[in-house]
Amino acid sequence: MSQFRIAIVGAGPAGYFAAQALQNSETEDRTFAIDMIERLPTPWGLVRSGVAPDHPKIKTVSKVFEKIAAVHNFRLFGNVELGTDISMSDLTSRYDAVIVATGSSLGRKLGIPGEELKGSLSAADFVPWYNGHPDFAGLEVPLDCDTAVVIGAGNVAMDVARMLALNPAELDPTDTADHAIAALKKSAMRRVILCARRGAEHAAFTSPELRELPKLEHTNVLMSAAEVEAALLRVGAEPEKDVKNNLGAMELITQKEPTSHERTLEFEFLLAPIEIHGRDRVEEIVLGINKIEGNKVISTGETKTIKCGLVISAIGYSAEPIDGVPFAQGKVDNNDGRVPHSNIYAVGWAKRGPSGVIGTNKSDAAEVVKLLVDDLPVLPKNAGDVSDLLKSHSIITQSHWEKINIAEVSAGEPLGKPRVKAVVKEELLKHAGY
């Protein structure tokens, strides 16, 4: 029997749908060792720091991740960093393959005028914030404005100005960070306007997204019912399921029964932003109003100014780059998730880019694996793993994850919370024991 060493980069989705993958792949004469390599001390990438807090049942994949976890060839190495404790020729030399599952980090910019002033921000930074990464938990997001303007058309957007819409109370049995749920029971925020460049049927939200909206208690859902039915007619007769299916989301939302509570979360479409004005801080957004003309977005040459403090952009992201590793157009360069002239593998938002649910990432997985296995030598190549290059390093193995897990459940249940985050990496390393 041949057992090959599998080394995996990231403990998101994609790293666990790759191991599982693996696994499966597994015969009698062929077995896998997988070392799952993770720059935080907590697994599960975007299911923990991601998916907004106040959809709790996408997070319930991570029972699955623990499963694969479970397994006896799989090893946790949290808290190493690709890069500075290990470098990737150190994988490539050691491990029969490498799987790259780094997923996109970087905030994609507006590139306009008065990006730079406090108070305009990435969704990348905004979103980890209130999920509790440990990079982002000293962000400053000036909430002390009653209007924010949301940039995107994706769920991204969607999950922001929600967060940003929503009563903070209703945030209280979440696991939201405890200091971004202080930050916004604090805020002047009533009015949040997301801004989308094309028109409602070009929009990536997804139905079940959008349905969930008229069924918030404590604020207004506004959508104009001219703006959806013109765009049900540009569509025609047939359109395709998921434009259809977002279309009729939108004229649910249309036809609700008008509320007053104090809180608004109002969508606008064929707004394309063009700068943002302030002195010191945002104070104004300008838009260029556009229009649809044969199948084609163009401006009109007009203008829409809105007054607001905070601006928050979520047009998408890219991955960052590794050194060793081939970038490509903000993802790694990769043919169908193998890397050319190498061992190194990609899967997920790396491989791809931003696109797709958690759940794409598991056939996107189970793909390129096959690949690897079609690739693999003979004879496995049994030169070692990284064990010896952090033997003087504090390694987050899967038993001190799982301390930790129990430590933040255990801090949630009085609350009635799933959990309370440590969003301080030494406090995360002393629920691990360190």
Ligand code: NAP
Contents of the next structure:
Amino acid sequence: MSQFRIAIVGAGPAGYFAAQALQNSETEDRTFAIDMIERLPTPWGLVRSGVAPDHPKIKTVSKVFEKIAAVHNFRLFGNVELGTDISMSDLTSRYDAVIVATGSSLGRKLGIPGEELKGSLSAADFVPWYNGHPDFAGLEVPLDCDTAVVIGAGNVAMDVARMLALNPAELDPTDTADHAIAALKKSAMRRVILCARRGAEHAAFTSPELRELPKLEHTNVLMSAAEVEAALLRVGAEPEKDVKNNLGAMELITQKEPTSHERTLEFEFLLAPIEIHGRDRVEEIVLGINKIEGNKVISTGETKTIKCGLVISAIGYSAEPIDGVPFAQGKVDNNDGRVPHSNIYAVGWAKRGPSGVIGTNKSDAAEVVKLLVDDLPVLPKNAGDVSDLLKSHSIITQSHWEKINIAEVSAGEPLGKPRVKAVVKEELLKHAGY
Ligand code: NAP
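Show the form predicted together with the named molecule, please, because up to now only the form predicted alone has appeared in this conversation.
Below: every chain and molecule of the assembly, starting with the one above.
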């Protein structure tokens, strides 16, 4: 019987699914001891700080994570930062293998003039702000304007636009951070315009997200019927399944009778950001008007200016580099998850970039763990862990996390919320009993 010690860095979906795949790969002759290392005092990654709070069903996957964490061979080392508290070489020299599951946390930049103005934010900062991530609780989000422009046509842009366009009272029964609900309630925001640089058929939204829009109770959702019809003509009789589903869902949006709600969420296609203007803060955005000729999206040379006080770009992410791990093109430099000439592996967005839904990480992690298991005979035999390095450190173990979880859930109960998140690290540690 051999036991292998595996460190997983990052307690998000990809990390948990990697742990599950390891648990599923145990045999009579082979067991794994899994240590999951997480920078924050809370686990669950994007399920806690990314998924939109008005989508509680998606968050139920955390029950799967807790089952994985309850297995005897799993230990959580929360509040432990790689690069500060421990190094990658501490891990690679103590564990048989290290799985990097640190995701993609940096927002891609538009690279246009005015992007640094106050009121121009990346979804990579705005989303964790409304989700109560401790690093973003103090973010300045100027909501004292009536119009916001969201750049991008993916599900993150859709989440951001919807969160801004909902009546904030609708967020009361959710786990949105208290500071965000208070700021949104005080806000003058009434018009949110999502701008896609290509046509409706090119949008990266998924159809379930589009299908919920006509059901919003306090927001008028506007989309040009002419653009959706034009997209349907462009894609012809046999479009790809996802495109067909998206355009079908968009048709339903265009067919909905406009209501008199004071809040609107508007979709604009074929508009590419060129420049943001403003003296001390965002005052307007200039967008280039595109058109489609043949299969190509090209500029018409004309522009459109939208007066707004907030611009949020949701145009993708890249991974934050880690000392001791090769990075290329915004992710870990890897071959199908293997980092050549090392005992390091990558899973999730750190491996493949920011694509796919939470469930995608399950099959992805299982494939990487299969390669890791194949490699076991040639991996170094290391028999240590990080406990000796963290003797005086406030580690959040699974039982500490359970205390935090209970404190947050109990605080939510009387308010009809799934939880009230603690957004300050010290408060989280206090909940944990430190
Ligand atoms: P995404 O799906 O890749 O969408 C990025 C969008 O940004 C695309 O529409 C892209 O347009 C646009 N874009 C890129 N560069 C641009 C630029 N310079 N100017 C204007 N637009 C630009 O990325 P995401 O929205 O960040 O989502 C990441 C992943 O998480 C996706 O797989 C998504 O489905 C998933 N997710 C899922 C959910 C859910 O299931 N509810 C929620 C959130 C996220 P082009 O196509 O023209 O490049």
